[in-house]
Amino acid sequence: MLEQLLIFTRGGLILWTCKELGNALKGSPIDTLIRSCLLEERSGAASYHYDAPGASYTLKWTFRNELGIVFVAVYQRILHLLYVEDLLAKVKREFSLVYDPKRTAYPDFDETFRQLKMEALARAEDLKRSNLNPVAGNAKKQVQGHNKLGFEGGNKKSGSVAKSGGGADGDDANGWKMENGHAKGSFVAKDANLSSVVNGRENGSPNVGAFDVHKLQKLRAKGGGKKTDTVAKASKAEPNKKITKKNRVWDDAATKETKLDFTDNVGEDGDRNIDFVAADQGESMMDKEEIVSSESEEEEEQEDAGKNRKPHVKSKGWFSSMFQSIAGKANLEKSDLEPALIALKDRLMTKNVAEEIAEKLCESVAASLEGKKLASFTRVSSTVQAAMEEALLRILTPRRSIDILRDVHAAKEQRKPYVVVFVGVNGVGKSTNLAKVAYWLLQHNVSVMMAACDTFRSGAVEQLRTHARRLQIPIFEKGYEKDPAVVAKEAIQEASRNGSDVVLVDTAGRMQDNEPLMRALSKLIYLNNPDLVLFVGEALVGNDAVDQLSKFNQKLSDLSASANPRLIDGILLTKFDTIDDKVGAALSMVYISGAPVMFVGCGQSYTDLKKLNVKSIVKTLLK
């Protein structure tokens, strides 16, 4: 049954709903579906599940984008209406002929939609009658009767079925032969003669057709002396002492061995002598603004026009495209779109984001410019591109305030410690940009704590340990095979007690696919219930970095104890400096969790570390 079907503008007015339905909706469906789907570009979906206590429904939407009016139709997830897309395109087919923008109730339109409803539900109901057809019942029942008679024919008349590179295998390819003459997959012939003959060789052997082993045989035989040979000389050739490479001399001089070796000294009581570099480093780049420089957009329009020429598309004349242009487009259709979509999918993919999101986003272009007249002196690409642009834009700024120094400040009016935790697979880089935050946060006068709670991998200890003295900030640690969601906990209460304003929570690097691992952390996260989890992610990622975020996501709700499961609330993309322009990473990453990128790693020292300029992603991405 259908629960609700609502009319509504995009600037959020509500013209009609039904009233003949009236049923109180649980939760916030459409509240929703617009925050989470049509303002995040993901209008491109079929259909929105949402989740509510005790209801779960299915919404579908369609536009109609010249009018800028939205059409929703909510209905029970358990329910397969099919007659909802149909009826909301005759509604919106409907409503468009009585639409006045200078209306903003429509009780007229209730006859309307109830005669609507009706003609959509007789519908449904002779497609679903044709599809119960007797007809393609008894086909079924005759197909597996020759199959059965196939089955019978072969048993007793195995003998004449013919053999196909013999043996077993193939009799299982063919099938057996029925009375008919045909097999299952296969012909077979009639006459016992030609089933006998295969090429020109007799089946009497179970290798016919097969390949001649004695040729194999002979072809090894010839080049087998000159291999064995060769392998000799190489294995005489081998020298028996390891050869170690000699510094190269450029002349004649004495030259002076430079120490390599920057390990630091130890001292008669075992402790080893760490230079403290904390004030040494300078200005983090996280406060320095970046300045982007921006070329002119005419420039910017001929290179696509360039690379957007395709030698296959026949190109309009001049006279008519020059009409075009002047009195523009009376509506935009898909075909129109195509081609440009097309070439900005594949720019997108260049630029290393993932394919799934590259072809999501367009879809949601194409939803959101379909039906809309084509102003005057514009192109096409141009418009896409516009409508692209602004949709990145509004996917990569975030949807609420990334100011960790506000919140830490907050938490410590309150007299609690900031707890950070730093979760990702291995090898990303997540003790050393903990490192980074940890200076940057020192600069603004805030004192910081680390935890090593990475009781996993060998050495990780002692990484976070010299990241502390180098910083001159305190460590709190337990040794190996411990707990970590104890070492967390008895962390966050030595920073209470110490008057700590950050914790940063160090964990081990684990594949999302890792379930032990991953239940750890659930479980981390559960009992410290900490104030931010970063996700710390490669910018090298591309289709990848999908498959991390989503299942990280997925297995933190799965595996939470808690109804309302704590997810990923924000993101640090490590080395950035290593991709050009390859920068499709963060877009990725940004669509499919809904979290901000808050950090960008872009070096080896503690000062790289820097904010996300999303309209530099963004011009990169569409140059």
The other form holds:
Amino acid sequence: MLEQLLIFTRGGLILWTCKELGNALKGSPIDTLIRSCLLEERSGAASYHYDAPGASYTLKWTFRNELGIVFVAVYQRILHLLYVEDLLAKVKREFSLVYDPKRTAYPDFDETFRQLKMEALARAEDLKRSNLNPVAGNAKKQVQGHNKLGFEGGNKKSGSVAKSGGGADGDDANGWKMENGHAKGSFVAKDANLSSVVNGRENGSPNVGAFDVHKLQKLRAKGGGKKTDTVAKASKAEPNKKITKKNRVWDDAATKETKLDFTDNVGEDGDRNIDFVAADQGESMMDKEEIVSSESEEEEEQEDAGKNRKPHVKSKGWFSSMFQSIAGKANLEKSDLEPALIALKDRLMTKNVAEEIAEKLCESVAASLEGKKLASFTRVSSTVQAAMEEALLRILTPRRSIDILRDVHAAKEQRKPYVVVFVGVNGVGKSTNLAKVAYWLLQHNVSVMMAACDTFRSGAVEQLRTHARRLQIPIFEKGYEKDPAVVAKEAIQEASRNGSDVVLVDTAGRMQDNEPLMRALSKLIYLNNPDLVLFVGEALVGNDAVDQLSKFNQKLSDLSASANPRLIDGILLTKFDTIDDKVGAALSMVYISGAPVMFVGCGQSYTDLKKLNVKSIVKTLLK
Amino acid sequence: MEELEQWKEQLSHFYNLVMDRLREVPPDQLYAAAAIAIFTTLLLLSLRLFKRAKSNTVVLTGLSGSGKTVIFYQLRDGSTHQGTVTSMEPNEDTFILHSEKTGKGKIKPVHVVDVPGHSRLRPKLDEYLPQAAGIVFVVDALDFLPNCRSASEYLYDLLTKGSVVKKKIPVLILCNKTDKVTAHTKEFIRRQIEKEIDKLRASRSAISAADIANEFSLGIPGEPFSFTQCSNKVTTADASGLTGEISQLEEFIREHVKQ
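To test you: the structure above is the form predicted alone. What is the structure of the form predicted in complex with its partner chain?
Full complex below, order starting with the chain above.
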């Protein structure tokens, strides 16, 4: 049952809402949809799920780009209404005929909408009826069975629906109820849902023949797929964990008898080796101005490559596109956008953007351009390029302020240390970049303390100790084989005692699939509630970036004991000097997590830390 | 060298031809033609100067959810129609303020631009600032304290932009949603923002970021910041978008958009 259908302009004014479906929406699903989906360039997705306390909705939308209108349908999450897309398309068409930029109220559209809705429901019902010919039905939406019993059952339910209108509506309402049931694949489930969802409607008894328990289970399982994955992995990981808390063994290496813990006797050795102190190695690159070279590269070479691949399409397309560019063709169709988008997607992928991300971005750009009028003297490819550039700029622009110094000052006023936790997979450069960040902060007169919570990797504590000695900052360490969460907690207490402004917490590298380690990380974050959770990712990573970030976020939210789990707040991109212009990893990471890139590591010495220059990245990506 | 000589000869030949033709023309016509040419040039130049001095654009900006689109429609139509959602694109229109529609005489229409407040759409503001005669910074007076920092940061960025400082564009801090009982007063909001900007000055001058370029610094270093230290005029006002209480805003518009 549709909760609400809204029509609004891209500028934000609501043009029409359905007055019949008068239920007020709980929370603010439309605003959230705009902020987290449409403005994040995910408008190519099929639907959006919104969860708020007390309600969970699914939202579907469609655009009318040349008029600048958006159509959004909201319905309860647990229902699978099939007619929504169809209805949205019809509403779009009808409303575009009525639309006038000067008008702001459309009361006469109510009647049109009611008719359209009935037509859509009837059509969906017909589709169901015609599809139901053989008996055995699959548990998918396209049920291939004709269930006469179901249809009779629908008819028998006379007057069980309290919809406005008399007997004329009754038939439609029954058809509508039956269609909902088919969408779920089981009639009992339909009634159960409706009784819980629909307000004040009495339901008839479920009287149709055998309902399929298997279908029900399959559908339930389909919906909860994500959860079962983690459950399966947890059960797989469980046997790995030994009963006694012995040494953590990564693979089947023979367990050593003696405990290899060198925490005690390092004092003198350390002093002897560290001769000089990295007092001033110059200005960190964070503070240097970036000179953006303004070269306007032509895309000719890429165009040629495209031409070679599809000669037949191009030869005809070039002439017609020239003609169209001068004449200014009426409206952009999806077929016109296809070749340009495919070329753009390939270009993005050669720049090391994850394939999934490039796909979604292209869909989103297509959705925003479809139906728009081509300005004269522009080619389709240049329009697509401009739209993509704007989209990339939008994604890479940080959503919130990345001014860390300001946050540090704010925390200083509250007399609390500002805690930053560095997380990431193995070998991305957490400890190195932690030292770089410490150096930068020191240059701005902020007192820093390091916390060595990597208690697993051999040499990790010594590494940090060396950095601390060179930078002359305190370090809190408890050696190896200790619980990182507890070490972090004590480090923060120590910092507030000796008045350090910032605590940088180093953690061990861990793969995103490793359940017990992710649990340990989640515990560390939950226990200490840091101000900034920084995900360290290397720029060399390809498609794995998507997997890493999404799994990290997912595990942090699933395994957290609190109601409001802390997710990744920022990204630190490392090894940026090793990639020439294949800067796509930055885009993949930002797109999939929504977190801004706060630092970029571009070398291995203390000064090699800089901020992300959005414009130059976008230029490099589209070159 | 020979070619150069040839060119010179041709040019002198042309020159003689032209002078002969000119001498044939009666002098009056010549003077008239010259006068018209000079007059047209002067006219175009003066029009350009005039247009630059008299801009009638007012820019509405502020954080997302502060009520800019509601105020835009109140100014234009006098009602908020059926409500608004988060804007994805700027709303701009040139119109006579709704309350002035019943007035007498010729009232010049005002060009109002409502720029979305969502942080991802901030760059759109830079397109409209150069032509602005006045900036209205809308602040949510009801939900002020949680957003105080982000509002102050946005305002600070605005006040340090080159185009705003050089042209001394007047800024009005409009405290919206004052129809609610728990809304803060404009004096309170002004003081809070001044305090936040003071802190921001200290931290921002510490970094010279490549992206966030604050071209100018605000106020006098060493003294606590106050809006009187800005080179452009900053004032505060109350308003309520939903009920239509926008008289102070309209005064500001009338004052700064010359008729």
